[in-house]
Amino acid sequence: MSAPSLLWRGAALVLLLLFITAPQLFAFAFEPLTVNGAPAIYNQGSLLSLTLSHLRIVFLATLASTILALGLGIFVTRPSGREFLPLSRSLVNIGQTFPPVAVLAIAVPLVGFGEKPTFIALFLYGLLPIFENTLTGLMEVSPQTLDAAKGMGMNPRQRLFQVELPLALPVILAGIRLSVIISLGTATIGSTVAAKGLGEVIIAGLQSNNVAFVLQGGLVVALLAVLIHDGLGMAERRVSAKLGRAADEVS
């Protein structure tokens, strides 16, 4: 990555832990937008609290996602597992089906209000890029590397671990990484079931007319987004190279 990229993206991680911890300080920016002595900055609770609320809930709904999919995408790549491949695609496109908002509706009375229902709608969200990479990055090995593999020796378990998920991670982190920014966004939606997150700035904003709160959550979740999308990026990028410095020398 260019020097002026980093230089960048180390700026936006700054004005956003500025911006978080000591929102006050850019109230300036937002009073523009304000109308009838409205607040410029949001005064419902604190910023930083609720970001860290927001990635709490992705970070566990896509931790979930990522542990279902996998295992669904090894399970249908082994020769037993090969005939329930269509039923997992059925099941993994659930979540892309039906809108986030139906999903926390069906949710609310069977779990209640708060994270539950956001959590069920972003982990049925997010299996259907982690399961499609798994499948791809894992078909992708090509048959003669498994060969060689089983020439030395190895069982199908240490085929698995040892030579197919770590060429197919890079595929699959992309996946993740996909499935990480759908999350971000989609979250914002579960304030409407009394989920902590940065929607409650959102909501809060469209409520009151005040323009000035809706930017305020829209930016630092656009934020999070680009930031988290370049770091996970990085990831693969150093996977992928390791892998090939890996290849070369083996070659």
Given for the second form:
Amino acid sequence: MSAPSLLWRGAALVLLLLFITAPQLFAFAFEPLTVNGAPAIYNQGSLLSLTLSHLRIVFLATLASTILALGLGIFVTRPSGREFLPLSRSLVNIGQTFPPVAVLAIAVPLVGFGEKPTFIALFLYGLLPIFENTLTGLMEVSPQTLDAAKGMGMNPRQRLFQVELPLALPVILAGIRLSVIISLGTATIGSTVAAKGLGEVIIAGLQSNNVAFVLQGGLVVALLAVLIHDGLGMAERRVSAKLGRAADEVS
Amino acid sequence: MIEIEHLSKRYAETIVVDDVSLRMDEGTITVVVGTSGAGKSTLLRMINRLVEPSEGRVLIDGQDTMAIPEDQLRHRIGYVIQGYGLFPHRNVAENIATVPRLLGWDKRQIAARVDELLDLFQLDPAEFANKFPHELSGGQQQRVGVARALAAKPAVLLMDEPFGALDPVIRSKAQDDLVAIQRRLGTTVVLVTHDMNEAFQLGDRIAVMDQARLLQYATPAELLTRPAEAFVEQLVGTAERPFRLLSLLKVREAIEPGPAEGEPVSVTDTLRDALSRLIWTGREALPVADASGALVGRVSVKGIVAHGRSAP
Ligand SMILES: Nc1ncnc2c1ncn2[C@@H]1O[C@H](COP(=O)(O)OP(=O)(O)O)[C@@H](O)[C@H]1O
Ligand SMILES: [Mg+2]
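Next, give the form predicted in complex with the partner chain, keeping in mind that what was shown is the form predicted alone.
In what comes next, the whole complex appears, and the chain from above leads the way.
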């Protein structure tokens, strides 16, 4: 990554940290957006704790999606699981075509308000990119490489862990990154069912007609997305450079 | 020693290898040659059980390969394929260390073996050990592929078109290197190719396959002078026969007594090379020198030509 772009990322990180820890410092920038002396900075809770809750649920949901999608992707590319490939593909795709709001609406009566329905929605939404990329990554491993691995006496387990997964890793990481980014945005709707997160700031802004609040919630989510996207992208480039592939081949 | 007994492979209705029997002696190079689709790779892959035979069996040093767990069998048999299949995520040293690591050798032993092999294949360890496959030329990748196959000192080395991806100059050097290394280590090599020149250059014995069948299994000279079928004769190339025959024989075998003028040829040169020198220099005969440089007789155009005829 070039020096100026690194500088931009650094500046974005500092801005984000400063804003969520001491938002009052930025009141001057948001005041012009308020009317009738409404507060310029969100005052119904700590931005820091909302950000942490937001990240926590995104992290947990992505972790769960990764475990299931990766496991499923590995299973359906083994000889014993190959017949389930079409079925698992359509199931995961259905998960994706269901709107998140509908998932919430169905989940709330079943598991109640709070983090649980949000977790379910994020989890379902995170599956597809990771699953598809796991399949792509594993199926792209050259048959020659696999033939050589088998010919040298690697058993199926050794082939998976020593050859297939390391070679598929950049593509799998790209899937995880996509999934995290989708979840960061989607998690804001969790606040409609009382999950703690940055959606609260946006909703509070919409309810009180306060554009400054809406903008603050959106800004923090956007900065998080940019920074996490970059961080994971850097990890992918590291892995794929070692494989002698151009990074753009991966994403 | 590898004994192949009545080996067949069938995929549904099609027969890909049809009742092939062969014996490959220890420390020799056997080349399996034939046109594409003849069943060569399938035959080779039945030796290390990458393909399960439909019928017949393979014995290595008298032991039925079916009696050995397949991974263990493959640890003991080197395997090189066209394109080499090097692991892109592992550097040269790690690639070469693959089988020793699977076998659980200790670290120091592995490192020593890797260095030894890099030296053997003329790759400077300091320069190459940490390079990744994509940073190597085709010829270097090929050498790493063979080094990797030899890492755990297998008695048997299987090679499927190992030179197919190399350009002609590098290929010829790689072929010479293979023979030199094979002679030094005493490995039993089975090599598959569709290139008749390669078969003649490398094979102690040549197995000719066509349409799943083994047509002939013989020494290069026998293949030339007594082809079993019209197809073998055609594959060997009628116009090439005398020259192929001459390149199989050494000057040693055509020495005549008496002196001759000119730069001497060596007893270990092939008759083909000697004839080429005779034609080029316009002489009827040249002196012959032994390894120490002492003159031991002469070799003549007439004498060489007599060795290029079908029946002695
Ligand atoms: N797994 C397989 N299933 C069906 N047919 C196969 C399979 N493997 C090889 N064949 C067929 O067997 C024949 C011989 O293949 P192969 O041994 O690779 O030939 P060669 O190495 O001499 O070119 C070919 O016609 C090929 O299509
Ligand atoms: Mg083949």
